[in-house]
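Only one chain is given next, in structure tokens, and it is the form predicted on its own.
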Amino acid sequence: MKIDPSKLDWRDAHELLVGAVLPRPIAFVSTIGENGVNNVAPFSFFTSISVKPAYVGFSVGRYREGRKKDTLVNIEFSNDFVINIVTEELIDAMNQASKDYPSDVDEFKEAGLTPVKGDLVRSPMVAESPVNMECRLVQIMQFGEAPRINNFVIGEVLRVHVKDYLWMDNKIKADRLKAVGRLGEELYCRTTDMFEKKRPLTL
């Protein structure tokens, strides 16, 4: 099977896309409206982009309509935002926050979940998550023809919040966090089955 992906519409190059790039970390993103109003949810489009510095991003696609989702139009007035990793404690509560509310909805409440203040940025963190990453917006990027349009958000990595039992020899600890994946279709894996395999050596 060949398969190119500019002659498929957008649905099917999205499934296409979605069902080999896995699995796929889920940035779990929280943020606040000019309204005062929280917001969080799930984007499992993202990546870390560069170390120092610390930079991370995430694609925002918008409804079908082409009207920008909260999130974006959030972090373009806050200009920050933070991302949430997602556990197995917190899968049902992520998916609640995928539905799609009204921008005066306190999505944190629909789902179940505790704002705690962040210290640098005014966007919220979800207490329930181990790992909280306090950003600042570098750069959002745009692609795609209206109203299919994507924008990719990157952010400056201010301050990371790692809950004490994860932390060891400077390292967050796979095996406890038990971090959530988003596969293709209506999955998502979890991270409980690994292996290692050490790199050869370099000569």
Ligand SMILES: Cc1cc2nc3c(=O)[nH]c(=O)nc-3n(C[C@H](O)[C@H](O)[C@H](O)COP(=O)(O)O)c2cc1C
The other form holds:
Amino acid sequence: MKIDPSKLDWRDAHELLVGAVLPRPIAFVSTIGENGVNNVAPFSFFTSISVKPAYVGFSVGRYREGRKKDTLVNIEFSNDFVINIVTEELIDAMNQASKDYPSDVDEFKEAGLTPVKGDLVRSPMVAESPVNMECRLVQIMQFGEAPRINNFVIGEVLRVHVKDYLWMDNKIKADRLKAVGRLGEELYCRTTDMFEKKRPLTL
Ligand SMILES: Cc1cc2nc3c(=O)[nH]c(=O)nc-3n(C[C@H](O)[C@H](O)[C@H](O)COP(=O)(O)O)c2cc1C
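Having seen the form predicted on its own, please provide the structure of the form predicted in complex with this ligand.
Whole complex next, starting from this chain.
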């Protein structure tokens, strides 16, 4: 089978990519709107980009008719956002927050989550997530043509809040974090089947 994404319709091209690029980490992105309403939504087109500076990025699509998602509108307004890591306990809340609510709806309330003030940004953090990254907007890139535009949002991580129970030897312990990953279709995976593989020594 050989498939050219450019020849597929948007939905099939999306399925092809999410079926091949996996498991994907999930950025649970919290923001605040110009109207003062808190917002939170999951994005699995998410990655770290560089270490110093500590840049992370995630890709926001548009709704079918070309409308911008609230997360993007809010970041364009406030120039900041928080990335909260999705753990097994947060799956239901994350799924609820992925619904397309009108921008005057507080998605923390809808998902049963608690907003906490960050130290350095205006966007709220999700109290229930054990890792929160306060980010300042660096750049928004744009790809594709209307109405199916993707915007890649790059932010600098200014501060990371890590719950004490995760922290050992100056590291976040993955077996305690219990982060979930996103696969294709409506599938997810847990991080409970880990194995270690030492890298070959480099001379
Ligand atoms: C696990 C998961 C991952 C998602 N990843 C993305 C993504 O990478 N990009 C995107 O545009 N939408 C993604 N979505 C859909 C958004 O979360 C959804 O459109 C949401 O309503 C956007 O909310 P907002 O309008 O409040 O920003 C994902 C949904 C789920 C459940």
